[in-house]
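Quick heads-up: it's one chain on its own, the form predicted alone, in C-alpha cells.
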Amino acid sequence: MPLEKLNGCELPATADFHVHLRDAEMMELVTPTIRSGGANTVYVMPNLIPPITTVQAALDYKDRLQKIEPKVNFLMSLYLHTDITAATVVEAKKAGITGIKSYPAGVTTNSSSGVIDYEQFFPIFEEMEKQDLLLNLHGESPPTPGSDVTVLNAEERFLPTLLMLHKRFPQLRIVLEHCTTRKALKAVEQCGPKVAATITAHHLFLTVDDVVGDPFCYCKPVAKTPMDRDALLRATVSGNPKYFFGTDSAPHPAIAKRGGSDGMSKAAAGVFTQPYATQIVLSALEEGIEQGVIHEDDVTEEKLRHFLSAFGRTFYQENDKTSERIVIRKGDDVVTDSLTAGAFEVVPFRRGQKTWSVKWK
C-alpha cells in the first residue's frame, strides 16, 4: 500500500497560507474546522461584502475568528484597492498584519473591486517592500472585449504581470496563489528567493475534465491538464522552498454551487477542503504514486514537513510558537458529505471518499 511507512507519522501541526473564512453564519461553520484538518495558522483572505481595506476592519475581523477559535493563529491580509495608501501599509506593519490581496478584478469570488491597472499601485508596493510587507497575487488576467484570455489560459497571462512585479520591486516578498500550470511553477523558478508560490491540495488531485459538469470542483482558477497537475505533485514533493501549502479552502452554500435556488445562475467558484487540509495532500500524493507520477520514496517525513509547514512559515517569518504536533494514520475515515448550519448547507471536496486521519498529539 502507498505510504504506509508514513502510516503513525508525527508531523509539526500543518500552516494553511490561503484560507477564506468568509463572515457571519458561514464563518461560524467553517472556522471551527481548520484544526481537523491539522492546522494551526492560517492565513486569512480580505475579500468579504465589503472587502477588508483598513487596518482596523482586519483586527475586527481576526478577533471575531479568535473568539471561535482561540487554538487557531491567525494571519491577516488587506484587500488591495485604490482607498489603501503608503500610510495604510505603515499603519498594517505596526498593527502585525501580514500582508496584502491582489485580486484582478472580475475573476474570481468577490473580486468586483480588484485590480485593473497595476502601474497605479506602484507607490503602494514600494512601501511594501520597505514594510517587508507581503504581496499576494491571484495570478490570472481578467477576460477583456475582444481578448482571447479564458479561464484555461488566464493564469499563463498573468505571469509577465508577475515577473514585471519582481523586477521593479526585487526584494518585496510575493507569492503567486494557487498555482495550476507548469508555466506558473517554470516563472516562479525564474524569480529569485523572495518569490514563492502555493498549491492547494484539491488542485493535486483535478483536471478540467474533473471540473466539467461537477460545481464541486469548480473553482478559479480551473484545474488544467494532466501534465500541470502532475507537475504540481512533483513540486510538491521537491524540496524546494518557493512551494509550501495554501488550500485556497473557499466554501459556498451548497445551493450557489448548483446555480442558485432555481438552478439558473452560474456555480460559485470555490472548493471546500478545510475540515480535510493536511488528509487530503497525503491522499492525492497516494494516487500520484499509484498513477506512477511520483515514487514512493519522493514523499517523505521530511519533504511532508517541509510542504505543510516548515517552508511556509519560513517564508511567512512566523514560526510556530506552540510547538504542536499531529499524527497522521492511514485507515477507513470518510470525507463527510456535508455541514449543516442553519438553512444551508456545505459540501467538503471528495464528499464520501475515504482519507486518511488527522489527531492532535
Given for the second form:
Protein chains: 2
Amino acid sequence: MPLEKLNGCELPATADFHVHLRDAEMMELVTPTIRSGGANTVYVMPNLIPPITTVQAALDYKDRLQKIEPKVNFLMSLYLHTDITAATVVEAKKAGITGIKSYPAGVTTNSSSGVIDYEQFFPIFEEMEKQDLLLNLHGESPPTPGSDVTVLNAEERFLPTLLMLHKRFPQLRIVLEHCTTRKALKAVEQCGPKVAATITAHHLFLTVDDVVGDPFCYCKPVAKTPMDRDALLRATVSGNPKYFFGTDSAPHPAIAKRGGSDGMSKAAAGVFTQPYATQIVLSALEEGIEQGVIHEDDVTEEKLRHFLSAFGRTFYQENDKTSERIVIRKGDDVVTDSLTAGAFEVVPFRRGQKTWSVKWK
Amino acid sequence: MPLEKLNGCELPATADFHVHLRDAEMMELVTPTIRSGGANTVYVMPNLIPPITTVQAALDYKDRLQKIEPKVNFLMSLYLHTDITAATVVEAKKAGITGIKSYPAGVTTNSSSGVIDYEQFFPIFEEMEKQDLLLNLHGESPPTPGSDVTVLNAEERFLPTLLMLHKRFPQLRIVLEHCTTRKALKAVEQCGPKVAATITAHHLFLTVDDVVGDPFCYCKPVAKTPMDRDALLRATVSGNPKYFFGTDSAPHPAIAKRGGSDGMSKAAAGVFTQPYATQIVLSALEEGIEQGVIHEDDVTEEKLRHFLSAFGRTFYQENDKTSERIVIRKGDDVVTDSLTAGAFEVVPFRRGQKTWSVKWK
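For comparison with the form predicted alone, please write out the form predicted together with a further copy of the same chain.
Once more the chain from above appears, this time first in line as the rest of the complex follows.
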C-alpha cells in the first residue's frame, strides 16, 4: 500500500493557480467546492462571456466570488484582447490584478475572442514586464485549415512562441499553463527562472486512450501518450520550482458534456476537479508508484508542500494564507457522481472512484 | 462545384467488404439499409455475442440475413478462435464461407474472445492458405498495461505482425482492414498481391480532432492525422487494386454511444455509415478536391468503379451481382438524424449534412 507514510500528514493549504469558476448559477455551484479540494488560494481565469478585459470587470467578478466564499484568496486575471492597452496594464497592477491570460483564438472553451497574432500585443507585454504582471499562456497552436496541427501536436507547435516571448521579454513572468507533454516541460526547463508551468490533476491520470469515447475526460489540451503522462508525474515530484499546481478545473453542465439536449453536439472541453483537487493529485501519485513510474521515496511531505503550495505561491509572489493547514488521509472516500444546484448538474473527474480525503485543521 | 461530371453517372453496385450487421432487432434495423447505401454485396463480420466460430452458426446467420434482404449477397466469415481447427477450415471452404476474421483481444467491440498469440493459429493459417480462405486482420496491437501502445500507434505497432504473417504464409490472401495511416498503406504496398487493404467511408473524412469529444466519430481504429486522412483519400483514387471499399459500418444504440442510460460509461466504438455508404465516399472525395488533397481529374467513373466494386470483388473472387447498377447524383439529400425501430435508435455518420444520392437502376 503506497503512501501509508503520508496518511494523516499535515500540509499548508493548497494553492490552485488555474481555476475556471464561471459566473451566475455555475459560479454559485463551483466556488464553494474550492475549499473541499483543499485550496484557499486560486488564480481565476477570465474567460467569461464576454471575456474580462477591464480592471473594473475583474474587480466586480472578484466581489461576486468573495461573497460566495470569503475564506478563499481570489487572484484575478484579465483576458488578453485588443481592448487592453498599456494603460490598462498599469491600472491593473495598481488594482491588484495578478496577470493576463492569453488564449489562442478558437482552441478551447470561450476562446473565440483570443489571440491570432502575438506581435500586436508586444506593447502590452512590454508594459507587463515593467509592471511585473504575469502572462499566462494557453500553449496550443490553433488548428488552421489545411495545416497539420491537431489536438495531438498543438502544444508542441506552440513552444517556439513561448521561447520567442521569453527571449523578447526576459523579465516577464510567464506561466505555460496545463502542460501535457514531455516537450513542453523541456521547453520550460530551457527557459530562465521567469518561466514556469502549471500541471493539472487530471493530466496526471489521463492518456489519449481515456479521452477518446469519454467526454468527461475530454479537455484542451487533450491528454497525450503514457510517456507524456509519466513525465508529468515525475515533474510533479521533481522538486523543480518551475512546476506547480493549477487544476484547470473547468465545469460544464453535464448536458453540454453529453452533447447538448439532443446528444448530437460535440462535447464541451473541460474536466472538473475542483472539489477533489488535492485528493486527485494524491491518488495519481499513488497510481504512479503502483505502476512503477515514480518511486515511493520521491513522494514526501516536502515534495507535496512544494508542488501543491509553496512553488506556485513563490512564483506568484503571493504568500497570504499559508498558515492555514489541511490534513490528508488515505481512505475510502468516494468521488461523488455529480454536483447539482437548480438546473445544473456537473460531473466531477473520477466520479464513483475511491479517493484520499482532505480535512481542514 | 467539383464532380459535376459524375452527376447522373451509372456504376455497378457497390461491394462493401466489411460490415457489422449485428443480430436480432439491430440486424432487422440495419440490414435493409445496405441497398440504400448502394451495395448489393457485403462481407459480414462474425463478432456477434457469442462470436461465430462454427460453420453452422455462420450459415444460420446468413439465413437470418437473407430472410431480411434477399437482394443482397452476404459473404460470411468466422471469428478466429481456439475453437477453430484445420478441419473447421476445410468444412468452411466447402460450405462457401469466405474468410476468417482475426481480432486482437480487447481492441474493439466484442473482441474479448480475440487473439493474444498469433503463433498458436499457424496450423489454421496453413490450412486457410491451402483452402484459399481469406484472413481478415483487425490491425491493432492491444494496449497492454505499462506499454506505450495507444489508440494512436496501435495500428503502426501491428504492421510487423502483418509482414510476418505474409512472409510465413505467402499464398494466404490477407486483408488489412480499415487502414487509418500512411504507414499501414505503405506496409500493404510492400507486400505481394495476396495482401490488400480496405478503406472505410468515415476515415476519408475524419481526423483525431473530430474524434475527441464526439462519440459518434469514435471508432477503432481511431482516425489519425490530417496527413493520414489525405493518404487514404489519395489511395482511394490511386487505381491501386490493393485498395478497396469496406465501410466497417458499426451500428450501436445511440444510448450506448452517449455513455449508456446514465451517460457515464465510455462510448461504444463504431461509426454507422451503412445507409449512405457510397454517398459518403462521394462527399469525401468532393471535400478532398475542395481542400486540394486530390485533383478533380483523379476522380473518374473508372476510379469509382474500381474502388467501390471491381477491385474488392476481384480480390474476393466474388463476381456475382455485378450487372446490377446504381446511379449517383449530386444533390441536396440530407443524412437522416437517426434510424429507429422499436426501442432502437441508431445515429448515422454525418447526420443532418448534405449528401449525394444513390438510386438503383
